[in-house]
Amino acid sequence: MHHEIKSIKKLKFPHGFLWGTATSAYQTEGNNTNSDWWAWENSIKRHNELISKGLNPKDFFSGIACDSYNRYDEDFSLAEHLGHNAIRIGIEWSRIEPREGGFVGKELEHYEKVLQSAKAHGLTTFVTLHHFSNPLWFMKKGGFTREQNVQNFVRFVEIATRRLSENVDFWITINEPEIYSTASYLIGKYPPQEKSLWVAFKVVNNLIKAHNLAANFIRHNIRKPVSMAFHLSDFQPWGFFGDFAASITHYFANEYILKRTINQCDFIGVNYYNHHHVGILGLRKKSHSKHDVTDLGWSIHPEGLERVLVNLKKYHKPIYVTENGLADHRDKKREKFIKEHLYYLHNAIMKGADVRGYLHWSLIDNFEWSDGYGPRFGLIEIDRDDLLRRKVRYSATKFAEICRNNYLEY
């Protein structure tokens, strides 16, 4: 009886390809008490909102998080053990400048030690300067809703990059300006929970200005590559006038910020999570699109990553996937998820996209913003009932094989 044998291909990645993970400061460090997020989590309004939904506020309070503020070396050691050669981390503005103009030397010294540790573990470092959270004083002045406040961010960037750049390989000014502006100022999911299209639009344009000024400083004075981590989604046409609807959505969701900041980007950071079917009546319901989904109900669509990456060829810049991952507390889908996304990433390289690295979200389970501690994105489990013990998941060992070999067996 003849059995068809499925051939396994070795898909090689470019020499020097960067393999690793991404994390953020607020989500892993814990006790960021001078941040707007900390104040919001502790607010009566937030507490009552959670109670009204039948949720336990304790599960949505960051608290000590993963205690990576103290356990960073342990985390980097695990990354090295898993074959990673790169890591993306963040530094927390609210720690470094807890009062306006009051920069704290010991916090800059702390981040210097963090970065020295990452380098000692052989990791190429991507460092994010703004990842959703802000100092409380900055928000009391209106945050990024006011153009004159952009100078506060730029001053922080100048001080932080001058002090820390020796151990930083890539700077990322702002994480997902698309998500920050809409979640905080349009749909009211993140603090300050505003719901105004006009305010959200103002924030978007002030973030563009903030990036351009900060990146210009870094490029000319620090001389390290700089970009943003752009949240880029795959939009496919659906139904009547679908092509028109998808192209309009693609422009505003993917291209509006990119086109206005690309001249001050040395590379393009890509965060890829979402794929949507778009028609003239809006986004098609996920249940109709026949995709597998994550624990958060996000559709899994690896083919979309290829389209997103190939679309960036026109900018003629190196590309790094700075986030890609899924909530999967049972670790049943993560290995397949990673391999399929890497297959399509490799396709994009074959089609001429200059992709030079892949950073999976995330190294460890962490505080997932307004979703609290429920979603588990980590290659490494954090046992919240056992002193935050780190437990390497099976999928992490499979990803480690790819990282060490620099090829994917598919």
Given for the second form:
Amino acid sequence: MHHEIKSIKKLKFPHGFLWGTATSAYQTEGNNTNSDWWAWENSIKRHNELISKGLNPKDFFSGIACDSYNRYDEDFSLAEHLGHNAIRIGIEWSRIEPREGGFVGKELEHYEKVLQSAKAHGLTTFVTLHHFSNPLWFMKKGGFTREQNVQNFVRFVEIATRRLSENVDFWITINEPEIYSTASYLIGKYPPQEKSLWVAFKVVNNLIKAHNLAANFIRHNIRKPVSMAFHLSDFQPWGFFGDFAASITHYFANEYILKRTINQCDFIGVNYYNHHHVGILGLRKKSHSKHDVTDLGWSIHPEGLERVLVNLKKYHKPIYVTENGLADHRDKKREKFIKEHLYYLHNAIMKGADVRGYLHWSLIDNFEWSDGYGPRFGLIEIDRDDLLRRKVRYSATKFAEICRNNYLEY
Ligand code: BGC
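Mind sharing the form predicted in complex with ligand BGC? What's above is the form predicted alone.
Expanding to the full complex; the earlier chain stays at the top.
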């Protein structure tokens, strides 16, 4: 009997490739009491919404999160032991400026220590300035729905970047403007739960303005590379008029913000999670029955990452994957997920995309926004019944081999 012998290839990544994970401040630090998310989680409206769905509000309250505000050194040390040479973290605007114009020196000092610790563990740092959450005072005056409020964000960026840049290698102004505007202002999933196309569109345009002003400041005064973390998805045609539907969707979902901010980006940060088949009747949810899904029901479609990355070649900027990951509480799919995405990322490099790093979402299980603590995205498990003990998952050790080798055996 003949067995087909599949030859294993070593796919080498470019010299100096960055390997690591991404996290955000609000999802990991805990007790961000001056944020709009904290107020929303504690509101009667949210409480009643969860009860009416038969859910336990306790599981949807961020509370102490992963206590990374205090345990950051332990987290960075784990990253170092897993062979990572980079990390993406966030700083929380509502901590640094809990009242309008009242910047808290002690919190800036805290982040300085956090960054020093990341450096001491040999990690190249990507730092996000806005990742979904806002100071409550900022939201009370309309947040990003009002153009005149953009200057509040820019002032925060000026103060934070002047103070912290020494240990920051890459700045990310805003995480996923596409998701923030739609989840908070179009589909009503995230606070303030508005449902208005017009308001969502205004927010998109104000976020574009906010990025351009903030990045212009960083590029000229701080002189560190800057980008947004763009949420880019793969849209494939489906059925009648599919080509037309997919290209329109691709334009509005992927290119609209990118084209208006690219001149103020030194690199392109890519968050890749989704693939859709698009027909004239809209998005087709289940993309391919042959594809596996995550615990959140998202289809796993690694080929799409190659198309997303190759499409960015036209911008002639370095590319970093600033997020890619899955909810998989049993850790059954993560190793394969990572390897397949890296295989297609490597293909994109072979086709000329200048990809220089891969940051997996996420280092540790964390607060998954309106889905609470159920979804487990971490390479490292957080045991919420045992003092938030960190437990390294098997997939993390397999990813560590790739990081250390700078190649993938596939
Ligand atoms: C966000 C993260 C989130 C992840 C998984 C991204 O859209 O930036 O904050 O946890 O997706 O849903």
